[in-house]
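Presented below, as structure tokens, is a lone chain in the form predicted alone.
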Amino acid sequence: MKKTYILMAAVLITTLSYAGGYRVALQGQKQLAMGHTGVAVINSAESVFFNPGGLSFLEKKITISAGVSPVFANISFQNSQFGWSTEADNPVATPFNIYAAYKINDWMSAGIGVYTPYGSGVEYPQNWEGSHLVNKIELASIYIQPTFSFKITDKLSIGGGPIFAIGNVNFNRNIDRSTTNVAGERANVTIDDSGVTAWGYSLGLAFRPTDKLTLGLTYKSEMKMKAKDGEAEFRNIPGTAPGNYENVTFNATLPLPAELAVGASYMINNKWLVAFDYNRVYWDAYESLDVYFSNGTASHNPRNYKNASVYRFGLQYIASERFTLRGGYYYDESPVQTGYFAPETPRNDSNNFTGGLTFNISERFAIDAAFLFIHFDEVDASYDHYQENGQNVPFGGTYKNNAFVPSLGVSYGF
């Protein structure tokens, strides 16, 4: 009985995987009102994320950005079989992202970025039908990426350094479906763990043919969130369940996936300009989880996620030396494969629509304002591979999912 305890704490932490798997798209106000393109898009300090290659193109000496973008998402749950019925109250959750670049001289330049590229919170009413999955997550992640870019011509640069990320998760979810204490508590877990750090690299390449075409290219490495003596706390466990609840720690090493992306921008005229982006992510490297527990047990979970692609098209109009106005538009593909849906990251294929604009207030200063809302196309889907006695117990139902992010964001630069 006590492994079967310890093998739901282990499906419970694969969860994590589930949030490493919900990439935020919200790195820059400026390019998040275009679609989240900026591959080819060379306009600020945000190239540091979205192309280190383009910053040696920039003219200022100086150049600074940073913003917040709140998300506010709802979540509906239905499965009209058990009349089941439940909405998410999720936590507001905050990404942010500064950025710095240097022009050093006319073939080097240096840049810093601090940006949250996975950030979420998801909290289900405690005890609804799904809690032996998930009541409540909560994750947090910050990337620091110093950057120098070098141009080899006046029409080729490259760019690139070092990713440090640092991360913090906290989740809940009861250890079964039934299992209460002499009170009638439902009994449950908690996984808490800060301080998972992990190493990565990102490349960049841009090259401008023409004055007015761009094209660019940028990689990010696979990392690895390598969770070292998690804490776990049990609740309401009965009396009569045999083991140690007390002080079991675990290890988990969690792969967040490399990435590809490719770009093109045209000035259409001084005013107009086009872009688009295509983003390759390489979800194949959750294959399977594996946790290994302080008690010496250990426990390997598939994952099957599949590899997934990201259609980005955003527009520029400057209508003023006070004001630019942008949109976009992108299309989100799923990594989740049929029979891994699970309640902790209800993510479906998604159409994401954006606008927004900057307002110069003085030659050096200007406010960057951003919207994005997500629409993910109802599924109905299920997680089958929730065990109990050695048994697939399959839960699932009708998820309908959207999200509306206001971002605002400050820009300086001479």
Contents of the next structure:
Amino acid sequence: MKKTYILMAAVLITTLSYAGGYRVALQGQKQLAMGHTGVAVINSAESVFFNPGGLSFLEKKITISAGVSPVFANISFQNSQFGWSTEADNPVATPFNIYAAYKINDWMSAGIGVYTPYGSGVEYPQNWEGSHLVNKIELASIYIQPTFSFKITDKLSIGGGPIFAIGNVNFNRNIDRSTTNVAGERANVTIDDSGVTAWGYSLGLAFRPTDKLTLGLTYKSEMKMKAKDGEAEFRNIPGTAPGNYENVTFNATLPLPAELAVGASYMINNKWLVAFDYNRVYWDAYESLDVYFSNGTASHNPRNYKNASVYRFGLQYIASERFTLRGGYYYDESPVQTGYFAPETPRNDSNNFTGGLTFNISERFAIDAAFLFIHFDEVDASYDHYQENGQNVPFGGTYKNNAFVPSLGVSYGF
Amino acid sequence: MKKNIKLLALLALGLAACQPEFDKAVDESGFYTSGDADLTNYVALGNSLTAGFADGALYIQGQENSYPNIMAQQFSHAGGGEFTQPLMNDNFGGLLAGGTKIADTRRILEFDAEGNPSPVNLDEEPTTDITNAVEGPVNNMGVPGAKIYHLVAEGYGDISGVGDTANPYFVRFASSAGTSVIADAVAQSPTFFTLWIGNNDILSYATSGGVGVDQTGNINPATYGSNDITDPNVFASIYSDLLSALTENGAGGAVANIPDITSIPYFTTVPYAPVPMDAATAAQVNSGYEDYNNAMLLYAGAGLITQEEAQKRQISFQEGQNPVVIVDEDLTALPNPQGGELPKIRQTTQEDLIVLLASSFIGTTVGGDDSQVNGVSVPLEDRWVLTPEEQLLATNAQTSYNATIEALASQYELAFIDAKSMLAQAAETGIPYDGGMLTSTYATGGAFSLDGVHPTAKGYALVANAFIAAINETYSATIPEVNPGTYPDVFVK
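Rather than the form predicted alone that you just supplied, could I have the structure of the form predicted in complex with its partner chain?
Once more the chain from above appears, this time first in line as the rest of the complex follows.
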């Protein structure tokens, strides 16, 4: 009952990106603290996300983890040729995660996860210099993933389950760089749709060749969020401009790309654990953001993303019965290619530093805290595929971004 | 431990507020410099172009996109100060004097049911009344309609002289009834100025189809009519006085020369042969001119006019597009055998420039009489056409003014902007910007607003860039330019 309530509330919350593209790597507080590794780290219900195969290796009967990770993302933009200087005032987003696992018997476990792996929330000042590309975007998706895991041998387990995704999109931009209505207000369009759904699946495999070494492999399928008959509202269009701008709807498809992850963890001794993950995200599914309006017009925005990798490193130290300390680092490659650096997701390669701890209040109950700092190097970049009068008009300058994510969760297990 | 977590959370929140800083931030002082120029108090002098006039009116958006205001925004990166403008009351344009309309609203492009565009006056009532003065002093002192001698004329802002010796736009921000534009400018002790003046000293002659008088040789502007060409010596003398006054306190500045009036859409939009006609109508019209044509040949035979003039004065319509019949005062006066004088009429040639407003006049009838068609059976008056002789007068004055401007710019070591070349480029090849090409084609070219004379905001942005480039060069400054593509062009209703 309570869980349902939390879920309902969560649906109303926007999530936000701060990883390559519009991917959000904040799927569990323990794993986040150690560089968001976890394909081969099996210590809580967070494995529902990180490796469904590993669930049946969990020792406790029931484990539950839940947490929230408010994201404070900052974007600074400037262009020295024209003296432009803009700071995005992004809303604070709150990706969340809830996982539960239940050990049905020695060789079979069931679990469920509700989490937010993709999202974006960027808000520039209205009518800023890049407003023909984006004024504001809010993209949120929630994955609901029931999971089963089976131990095939004492060393090998597999797992997986369907994923049901629910998404929202709200995107506002000016229709071009200069059109206004008679009063001088810039013409713009907002597309809005919510409750977009899609199905996919997740698979995982965990292998423990020795007591100390764990290897893992997971795959999440691509999902296509298809907005159909969403609301498109045109504002400040000149009154006698040719065309119909009343009661317009739109169709658009946004891919949530597939992801493959492999990982290894090694228990150096009873206190120390190291973990490595490698993620490959199949961003090449995102070729173009094409919006088709019911008035016959369309907006084509080539994205041409490339597949990108994330290299993760994590460390865990069990300091005492009460405290477990964690740290990590990961390098996140941007899927954005040269000339496609759109201000809606201005991401270049990033260095990510994480840390955190678990405080065991009792044998059953623990608080998990984590912190992530994302550093993007200053980058000179442009988006060259916006068109005016049939010719490409580049928009660019220097971007510098960062994000701070304090993350707090609780775990319960017995 | 809980305390620690709280502390950690606080720390995290503190860090979260950290906007990333650039290694070299453009908004930090020192990134751009004004070089040898001091931009703290910039004052702009000029006419409608400086005021931000567009679409046949002055209105807030136009003022915000005036080149001095665009420049002042960019100056602010390099030590520029506040820049105030005598903003109008509204975005409609037009003026009231004590509630009576004395200037019309701005023009805007309207599409009819078939999707054909046509410029119309905005259907609004002006709300800017010149009896409500704005609080001065203002940095943008551009006065629509001002000629060079108006800048030094005392009483040019006296409301009682409006319609005669005063200008309603200057009335709005003049410090007193008896002051002059230059006196109010100097009183502000500008550290930097721009001066772009002289356009109206030939433009009003041209736009009126040359009905005014070329006053070359007459050095008393008090005797000039509103459509006259200003004497080049008067121009040179006042221009020198203006620069002398403005630079007195060591102010730097920039000046621009006068573009060719003949390449603006006001003169290039209506073709010289705008009248379509079928063969039957042409024959009918021709019969009406038969006597006149014969008379010309007779007078040529008699040696009263040259064969060349006789040919020039032959009026003939054919099936297809036809030139219009105009009154040309430069033709030889000839006696009419029936008494009086023969009309001085001829048909237009490629060298004639028909004014923009004639497009809605040519082909209309006089009093609904189908045989009295303007431009066909009824010759167009002088004001509708700028003939080659009239163009030459304007060009001669312009050439002289421009020589003066360039020489004085050099003498006073000011930045100089070749606006003439810029406009020539717009008219001939177009000026590329990052979203296309700005040309002088009416309504669709992007460079000129719907009055066919004044630039669009995009055009003004180009002008601002030209000023900025010249200032950067002359004063070793690094003021950033603007992107013309981000400014509007023609407004659609």
